[in-house]
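Just the one chain here, the form predicted alone, laid out as structure tokens.
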Amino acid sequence: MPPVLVVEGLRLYYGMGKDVVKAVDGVSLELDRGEVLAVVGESGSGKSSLGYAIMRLLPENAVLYDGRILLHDGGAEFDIVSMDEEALRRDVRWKRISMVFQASMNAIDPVSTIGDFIYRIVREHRPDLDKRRGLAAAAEAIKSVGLPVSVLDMYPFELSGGMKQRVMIALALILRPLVVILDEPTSALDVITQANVISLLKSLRGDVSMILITHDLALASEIADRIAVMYAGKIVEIGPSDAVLTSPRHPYTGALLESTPTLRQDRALSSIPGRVPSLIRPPPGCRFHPRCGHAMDICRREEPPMVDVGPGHRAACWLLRT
């Protein structure tokens, strides 16, 4: 059975003024059914970009979109970046391919109650859907996630936070895609919050493919079956999770690990020097060579290939070809 998504030599670019920011370049990767890839790395990465990528939601200065975006159901596979854009709202989006998106909690209608907020954007996809039957699929939505059916009748006002961010991932999985991208689901919650939402995504697992784009790494390992390392527009590393997290082997991930607080080991937490660099003007070669201690000639030249490292594991380094 192929994967459920095959992204091959994704590219997105915006245009700034006379510049053209690269913010998604050159990213390839599988999703398998019923598992969840983690994509993470710095504010500035490009992975809300890639989310939107992968929806085919282009901002207006959109320049440059193309590679290959192969979602299959069944016997069926859509072409994402090449399909006509009514064909893709009419059969991919919300329907096979979902998002949750980052701050999402806030764009719920402050005048309407959930019901009918939920109903009028279902209506949209399945415009065969008269309102009772709207209504009564919102409601084994809103079950699925763990709130009452009474929060159909509420406003946004008298939901906490985590009931809203809740309500959206209902949203998401009203039309059970074959498909979630999460953008930082837990970002602005308080931490018993972000455990309920954490806990909530766990029993999601298996039913629905999700991508989980976080900054979190401990949100994803403990939710991620895969982890892809995303820097300056591009995947660095990318595998298995438990290989990923306990034997990195690209030197940014590396130093992403040992920036990050442990519960577990009693040690001095270590910063990455500099900034992510310009996705205007990136460095030549590899990336991340103006911030790795163990940078060499070929690395400021020649951008490294991915190699594998281990079942299911790949990094770009040249330290994997000396």
Partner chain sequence: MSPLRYILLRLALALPTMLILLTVVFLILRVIPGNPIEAMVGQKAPPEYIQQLMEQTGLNKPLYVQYLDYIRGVFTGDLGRSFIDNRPVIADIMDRFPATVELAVFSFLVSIAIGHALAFLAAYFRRNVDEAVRLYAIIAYILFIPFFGLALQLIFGVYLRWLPIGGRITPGLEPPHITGLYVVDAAISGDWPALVSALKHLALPSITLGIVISGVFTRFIRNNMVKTLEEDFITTYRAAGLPRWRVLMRAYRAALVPTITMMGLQLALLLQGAVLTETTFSWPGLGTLLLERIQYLDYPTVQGVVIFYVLIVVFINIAVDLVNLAVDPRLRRGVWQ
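Okay, that is the form predicted alone; can I get the form predicted together with the partner chain now?
Lone chain follows.
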């Protein structure tokens, strides 16, 4: 069976005045059916941008968007980057790929009840459902994330952050999409709610393919089958979770792991020496070289290619070529 999602050479640049922010700069990855892929990296490495790029949700200042994103559903193939806007809207968005947004506290329509809000979206893709059956489906979804059905009659301002996050997860799953992109689904929550959401995500494993964007390596290790490490708009290492976590091959992955000593904390990864590089003028060669303890001459001049370092495990570092 082909992977459900294949991303090749994906780029998304933003314009900022005269500058160009290369937020996603040549990302390639694959996602199998039912698999959970975690995308980890420091703040500003382009993780959310990658998620938006996969959904083709471009901000107004997007100046470059290219590469290929192929979505396979049975025999059907959708090329998200180049497909017609109307077909994208009708056949892909939410129906086949949905997303739980980062800091999604305001992701719900403020002047709708939760029920109306969910039904409004369901109806778009399931015109066969009348309001009664649409709300019944919404009730099912709401229960499946552990919320009482009474939430359907409430407005978002009457819900806590954790409840809203669950509503968004329910909404993301309600059309049974092939792929769900979860962008920091736990980071805005208190510890107990986090634990609840994490066990909810665990229970969903296998049903849908998930791209789990997080800076929480512990969460990634708990849920993900594979981990992709992103640095300055590029994926520098990708492989099975165990392999990446126990024998990281890219110096940046190693630094990331060291900065998370207890592996059970939810904090920003700030303890790697040096700063996240500018995405406007990224360092030449290997983008990590200004912060890398192993940097060599070639690292400053040429970009390291991705090489195989184990079964399904690849990394981009000159150390691995010599």
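Numbering follows the first chain given and starts at 1. For the two forms, the rigid core is made up of the largest set of C-alpha atoms that agree within 1.5 Å on superposition. It should be emphasised that the depicted structure is a prediction, and the values quoted were computed from it without experimental measurement.
Once the rigid core is used as the reference frame, the Cα position of Pro156 differs between these two forms by 2 Å or more.
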